[in-house]
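Below you'll find only one chain, the form predicted on its own, shown as structure tokens.
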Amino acid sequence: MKTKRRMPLKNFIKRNGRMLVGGTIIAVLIIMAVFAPYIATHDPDAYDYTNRFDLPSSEHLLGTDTHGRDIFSRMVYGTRISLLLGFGVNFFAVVVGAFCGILCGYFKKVDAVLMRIMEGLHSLPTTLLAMVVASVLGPGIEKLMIALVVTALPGVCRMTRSQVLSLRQKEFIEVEKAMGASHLRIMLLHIMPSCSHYLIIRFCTGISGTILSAATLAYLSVGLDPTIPNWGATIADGQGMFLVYPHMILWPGIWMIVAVFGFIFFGEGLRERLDPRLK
């Protein structure tokens, strides 16, 4: 009886390197978000005008901002906002977008109406659309989440629709129709599972874009209350003093870049494992 050979550690790391790196970064971010009160060294909202513009030190790991607030603590608490928006926005975008995409791909009459709306939204610049929706709804995390979901929906819908169009003519779908299976049964038991790995990949890769979009809007003072610790507002606070105190933008910028690349690496690694076209 043949025994299954174990994959050498070197080959395992080479094959799953992106997922390991990205997963490690994501795990650290989640730990920071959950245990922020224990990891932060200062109150992120505490003003201390006697220690404004302090350089990174043992007292303030990333220095202080224009109001004397500890930048490290604000970035740690800002991780909560970024992950909440990243996971929340993409969850709703994938669920609603997949539902709309399946309807568009399966029913031609629905496609004629709903897809035109999605194409109209998709034709607008993402940041501009998010700014308009967020400005209309007003400030608030929930309202910003809605604005970002609106911008993410067209991409998910179009991707799901294209998959459904390719699956609709497959033999196993025709067999189910010939056996009298209902449209709902075909969509739930056959089409949805066939699209699931694309949706999982889209969920993971979409988080990085959501984090950047949320930071951009916060940088422009749109959607979030500036007093709430978040990555975009932290960078915006330091832009006026960048030439004199570069640490106010440099370290928060590196923090955000590492976080975004963590989700990109994990998503790309996941795509290599799940996408059948790459196997």
Second form
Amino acid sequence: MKTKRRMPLKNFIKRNGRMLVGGTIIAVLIIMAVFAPYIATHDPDAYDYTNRFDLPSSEHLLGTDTHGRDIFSRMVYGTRISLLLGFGVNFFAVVVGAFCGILCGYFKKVDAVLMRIMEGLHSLPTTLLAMVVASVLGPGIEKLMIALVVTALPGVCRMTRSQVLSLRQKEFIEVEKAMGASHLRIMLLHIMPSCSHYLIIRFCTGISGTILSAATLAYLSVGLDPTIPNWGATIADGQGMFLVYPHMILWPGIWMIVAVFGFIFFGEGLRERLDPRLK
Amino acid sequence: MGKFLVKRILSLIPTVFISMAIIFFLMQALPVDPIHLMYDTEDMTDAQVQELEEKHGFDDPAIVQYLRYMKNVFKGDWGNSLFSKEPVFQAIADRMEPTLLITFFSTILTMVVAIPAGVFAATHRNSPLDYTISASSILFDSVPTFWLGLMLLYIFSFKMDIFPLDGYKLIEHYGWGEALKSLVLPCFALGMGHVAGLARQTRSQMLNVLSADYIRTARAKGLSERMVNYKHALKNTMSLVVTIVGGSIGAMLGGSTVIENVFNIQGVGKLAYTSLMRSDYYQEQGIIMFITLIYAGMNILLDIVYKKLDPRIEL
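Based on the form predicted on its own presented above, generate the structure block for the form predicted in complex with the partner chain.
Let us now look at the entire complex, which starts with that chain.
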């Protein structure tokens, strides 16, 4: 019997360094989102016109904005929306995209129709497409989520499709077919698991981009009710007076960079571990 | 090459047709009635409104309206803006100067910075410089474009007073010097986000190529390291780099909406934003059509380059 040897801690850190750094940042963000009411120092929506444009201090960690709202608390609460969108959008994009991709790769007739639509979506400018879908649906988190899923869909679909096309040629699928397995069985039990690590990588590497796009749309005040605290809107709120009070956008921006950096780092680390092409 | 071009252009037509159908039907779902935007309908009777709707064909099924719209587009009539009542295409033509220049210079900037960085990182794999390039490219990937734009404005326009604060200066009125000066910051803000991705992709592709058999052969026959890297490896890396650049041009054209808002530039992107905000959907459709066509055209150009670099490619 093989006994599992324990990896020395140093090697473990060396191999998983990126995932550890990224994972720590993500963990802090998740804790922040879950316990936002306990971490925020002020009510994020409380107007305080006697304390407008306060510089960062021990009272207001990142200062206050045009309406005297505490920027730190708004960013803490904003984490909820960013994470919800980051995880939600990529979850649905991967699930729906993989479903479409498998159908496309498996059935020629579906491929002819669905891939055309996906290509049509793909050749539209992403930012504008998301803006149009978001304005058609109106403001709301779930609607913004749909808009962002629509823009992410073609990529996932295309990736899964090309995987399926190469898998279909493999012997083990041919054997299954010869043994009389149904299409559904082959798709669910053989093709799906073989694609799964690509889908997991896609899920993790997609989150950073989604958080940035969601913030960009919120900055343009498309898709989200601007009174709900979120990262993009906080920067948009500060924009009017930022030449005089740059702290209103400086710190929220750095906050976002650290968060997105964490997700990219984690995703890249994961890709390095999971992607068979990189081994 | 001629046959290849014709085939490539023909294959584009259905894609553009479907792209525009998606946008057209989405716009139909906007909660606005075009008649009320086009005319002052307050004093009209329902019958009069209906008559106008019939005149413009708004009561036809959506698919009929779409086919009519596309027919007009190919004839050169892109419709009139619901808001300014001016021809859609004219409004785009008036504003495309800054947008196209920003996209062009951002692309150049991206390539000039990213490709050498990626190649250098690959040829000096696992050196401190490789790590620095990788880390800074991830860092730049994390920076929101609009935030970078605002910070650049604050530092270089407001504090240091090097670049203008008040948007784009048209070539016609201010000359090339002033115009280019007003584009430096927007191009930098837009380009930096794409530098990171391109540098990373160049590096990984270059590493792939460097581990190929023909590179080993080239080394084995005694070619200098420089010859191997720059003549054999780089040329094969470039074919993939070209496709990535094609993709980022599309993203930049779309991203002009954001950057033109930050820098208050009256370009096509800004027009797309304001049109959408006031439900001017003829204008919006026209702009998306325009961007999709330019993007498609750019991709054909890049395919030609691609085929020149790698004649084995069948498209």
